[in-house]
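For reference, the chain that follows is the form predicted alone, supplied as structure tokens.
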Amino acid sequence: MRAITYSQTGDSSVLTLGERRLPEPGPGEVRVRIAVSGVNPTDWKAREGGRPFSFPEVTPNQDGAGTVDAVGAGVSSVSAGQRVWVYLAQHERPTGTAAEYAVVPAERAVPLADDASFALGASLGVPAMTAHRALTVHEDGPSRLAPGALAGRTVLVQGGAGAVGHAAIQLAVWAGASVIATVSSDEKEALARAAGAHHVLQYPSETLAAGIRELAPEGVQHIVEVAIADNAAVDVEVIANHGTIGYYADNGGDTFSAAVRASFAKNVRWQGLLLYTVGETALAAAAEDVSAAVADGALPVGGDSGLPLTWFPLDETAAAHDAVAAGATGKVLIRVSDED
């Protein structure tokens, strides 16, 4: 099979395309014939050395979609020939989705609705599951998402044109919330509105907090935060009592500060989010709810849905990683095969 690999960390030049032996699934594992591989910031950051490198050789990329090709002993959740989306394929393993086949634990290969494209499936994983976690950690809010679960609540998505922001808008709207998104340009405002945001405000702006409070006079219950270092002060100003700020990235800096009294007076919960360490219970809940949203048609991708797709062939995986590292708007995908 053709596979992208690297045997040392570094810039994208360490990625090479070669032939590798077809892997066999062990007990509790499945082999997936990959149609589309999704690229996330975590993929290029890991390749550059952001996580410990503990294997002689690694195939990158956590997310993807394709068809189950073979199942190992004890697997009953999926069967050969079934279409699936894959998440955390390369977590604590060397076998990511930038290859024609990937062997993953069976629980990380999730049935994909018949009318959902592999492009959509490969766009879920890290972004949608991170967004799900951010929306389900409020102490008085739902631990699961479904239609009506967030009814009567207001969600603020800081950075509504990114992949996580896009998924957060869609999931929150599906669950019945009123959604406010912030973006940095007219182009990104159009994307956030296409994703379904009810209100969109642009930053930087000295009146951003006032604009949010005008839309949500009692404050917002949930904040999905991509740049806590930049936005902590605004978040505290607009958060409702007992509100939760779920932050999942370090855009804008790797430290942040916030007003102590204003934070504790509102019983603010600062909730960090990382899928790698969140635990299997939370991952399973996210996978199930995200799949339900897909089946309901609530998580479409593409420019008309607020998430433009940029495609690369497998042999240009290095360029795909570079595009994500450079901040490409929307979702970067690798077409591994012509299946769909």
Ligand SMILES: NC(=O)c1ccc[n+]([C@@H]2O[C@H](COP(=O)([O-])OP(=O)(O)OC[C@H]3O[C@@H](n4cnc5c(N)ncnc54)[C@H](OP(=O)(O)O)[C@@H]3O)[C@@H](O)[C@H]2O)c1
Contents of the next structure:
Amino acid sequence: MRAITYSQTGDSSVLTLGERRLPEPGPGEVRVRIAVSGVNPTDWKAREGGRPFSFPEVTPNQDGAGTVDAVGAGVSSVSAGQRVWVYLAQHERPTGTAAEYAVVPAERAVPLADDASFALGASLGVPAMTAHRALTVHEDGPSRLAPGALAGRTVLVQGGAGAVGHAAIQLAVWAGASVIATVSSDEKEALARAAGAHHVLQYPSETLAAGIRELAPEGVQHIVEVAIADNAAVDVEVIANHGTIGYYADNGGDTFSAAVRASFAKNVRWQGLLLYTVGETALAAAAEDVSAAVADGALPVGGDSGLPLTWFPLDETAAAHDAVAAGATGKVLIRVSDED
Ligand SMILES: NC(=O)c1ccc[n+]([C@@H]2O[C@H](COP(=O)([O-])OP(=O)(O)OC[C@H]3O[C@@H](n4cnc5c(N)ncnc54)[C@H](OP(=O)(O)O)[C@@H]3O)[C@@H](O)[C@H]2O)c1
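Could you output the structure for the form predicted together with this ligand, given that the previous block was the form predicted alone?
Every component of the complex follows; first up is the chain already shown.
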């Protein structure tokens, strides 16, 4: 099979295309014929050395979609021929999705609705599961998402045109929340609206907090936060009593500070989250709810749905990584086969 690999960390030039033996699934594993590989910031950050490199050779990319091709002993959740979306393919293992086949633990290959494209499937993993977690860690909120689960609640998505932000808007709208998103430009405002955000405000702005308070006088219950270092002060100002600020990234800086009294007076929950360490229970819940949202048609991708797709062929995986590292708007995907 054709596979992209790297055997030392570094810039994208460490990625090479080569022929590798077809991997066999072991007990509890499945082999997926990859149609589309999804690229996330974590993939280039890992390749640059941001995570421990503990294998002689790694195929990058956590997310993907394709067709189950072989199942190992004891697997009953999926069968050969089934269309699936794949998450955390390369977590603690060397077999990511930038290859014609990937062997993954069976639970990380999730059935994909028949009418959902592989492009959609490959866009789910990291972004949608992160967004799911951010929306389900509220002290008094639901731990699962479904239509109506967030009814009567207001969600603020900071960075609503990012991949995670886009998924957070779509999932929150599906679950019945009122959604306010922030973006940095008119172009991104159009994307956040296309994703379904009810209100979109632009940053940076001196009046951002006032604008959010005007839309949500009682405060917002949930904040999905990409840039806590930049936004902590605004977040504390607009959060409702007992609200949760779910922060998942260090865009904007490595440390943050916040007003202590204003924060504890509102019983604020500062909730960090990292998909790699969130735990199997949270991952399984996210996979199930995200699949239900896909089946409901609630997570479309593409420019008309607020997530423009940028495609690369497998042999240009390095360029795909560079595009994500440069902050490409929308979703960067790698076409591994011609299957849709
Ligand atoms: N913890 C986890 O498990 C986890 C999971 C997924 C992703 N991440 C991390 O989350 C980050 C985003 O990932 P992604 O795939 O969504 O990337 P992305 O598609 O590049 O989106 C990042 C978004 O953040 C916005 N942004 C930057 N600074 C902002 C600010 N001060 N206020 C509001 N928005 C701001 C950007 O908009 P502008 O450039 O227009 O400002 C952009 O829309 C990455 O650092 C990634 O590594 C972490």
